[in-house]
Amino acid sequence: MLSFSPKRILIDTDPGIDDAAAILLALASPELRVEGLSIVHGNCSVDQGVTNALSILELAQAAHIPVVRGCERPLVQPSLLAPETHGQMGLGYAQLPPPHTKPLSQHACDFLIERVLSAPGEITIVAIGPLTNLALALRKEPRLAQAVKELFIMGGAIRHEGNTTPLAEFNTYVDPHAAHIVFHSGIPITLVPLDVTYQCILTEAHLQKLDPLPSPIPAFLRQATRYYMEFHDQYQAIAGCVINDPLALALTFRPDLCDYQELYVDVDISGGVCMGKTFADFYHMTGKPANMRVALGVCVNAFLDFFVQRIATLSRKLLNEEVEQEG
């Protein structure tokens, strides 16, 4: 019989609504090991980020899982947080008990530099709020870069507008100085741009369908995507709402969900109109080397399906467990 080995995996985060789906379905998927969050600035402060962080993991009676605070604002760039997007704690209109559970004394820097150099070629991180974190702990340790085995990000806009700038996408525009120390860093990259995010669209039609269980996590997503589906609605006119972070989740262990191109990518930080914005060498214009895959295509309704199952199923799954306990 063969054995089964759950892809290892740390997530670094900026914990707004669509952070939160993320996370839920990193724990929702056996094929994956959680081995820590590192909270980074952006939807919210940090602080308020490790606040939430610790509360969806209690949510989901994970809270072994160990969750690090790391950098309060850019290497460069003024500070930009997205309470009109996230609302003002991050995580629309939901309301989840203060956690119990403490974060590690450590810096999420040198938490991602230990983890990854103890095991190195073992670990896959999921970048999916502005790379603060991953881009100092880059400066500070270079050898991490050879010992990542793989690194998910979302963020960037190739073909599609941005979200931020009328060019840049949020996670790359909060920190382009950041992204771009990334970009080069070496690392096996796939980034996954608003060109596929975008076109995922949660509705109240999968909402819905998870409405039936009596878990407390459905009812979380209700709350927090409400918040985000009216701004949608107002700024963007999308019925429902885009959730970023969980298709670039998903694709660390369901790359079939989308089509990818090798590309040379970077990032303007020259300043301007441009500042932020990701671009591609379609044409091998520059004669640089790709340094990273880039998602441009998504199976849309294969992943949202994939999505509201894998949300029905760790909430089954709790819900089991706490009827276990209380017999």
Contents of the next structure:
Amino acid sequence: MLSFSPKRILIDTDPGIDDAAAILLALASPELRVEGLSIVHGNCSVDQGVTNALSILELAQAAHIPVVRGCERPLVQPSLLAPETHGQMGLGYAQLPPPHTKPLSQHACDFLIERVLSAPGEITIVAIGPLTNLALALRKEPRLAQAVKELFIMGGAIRHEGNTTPLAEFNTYVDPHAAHIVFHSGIPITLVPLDVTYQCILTEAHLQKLDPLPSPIPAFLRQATRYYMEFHDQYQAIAGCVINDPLALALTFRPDLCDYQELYVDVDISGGVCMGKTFADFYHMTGKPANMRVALGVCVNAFLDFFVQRIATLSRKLLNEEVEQEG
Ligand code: RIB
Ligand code: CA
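Swap state to the form predicted in complex with ligand RIB from the form predicted on its own:
To see the whole picture, the full complex is given below, headed by that same chain.
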């Protein structure tokens, strides 16, 4: 029997529908130990994000995981939220009960610094929202860069068109200055851009595989993604919804799902039409060394089947636990 210790992760998130799916995938994966959720502005306000995170954890019987409130707006740019994509409350048509639990009083930046410095080289950060919290933490405590084991970022668009401007992806566009700080921090980064996430489309057929489970998890996902699918259909003629964040989360323990290239990547902060656009130096024209590993190919069906299978397993596990508790 092989014994392994779970990978310790902190998720910095703007929950958000696909963020919620990523959090559930993390909770469904014994390969991971989620040590906290730090919340950032983005898909919805940071306060709505805190409420959503607490509710999602309670839904999944994981209310022991700490939640901390982070930055409510970008470092420099004006605030930009995404109600058209995730709904006013950030979780589409899903309406979770108000949470009983509260966030810690600590700011997310201080939480990230404290937790990572308490275990240098042991904690992986999964950043699936705008990078404001992480950038500010790096500025407050520069030692953070050397103490983070690795950083997975859902963000950017390398050869792929933008989803927020014709060129830029949402997380890097909302706070390009934060992305610039993080991209040049020296942390070992895996970037998971739209180039791979936009191939990962959750469809009605996937949801139907979860429907037979009498669990609140599939019901939540169906309500949340129904709004998200309507957005994708109306704005991008996509039959389904792109689950960006779960792919980034999955790569923390299933790196085999993607192919990568070591590249020098930067993000435009010049304020023009390319604001927030991420670009890679494929032909080494800048002479600068690679600053990250970029996922550029993905095993789409393997990932989507894995996601559905893990959510199904989590749903059954919670059902069994509820039966035992009522026992
Ligand atoms: O562009 C997609 C990313 O922006 C995802 O993380 C989504 O949740 C939003 O934060
Ligand atoms: Ca997100």
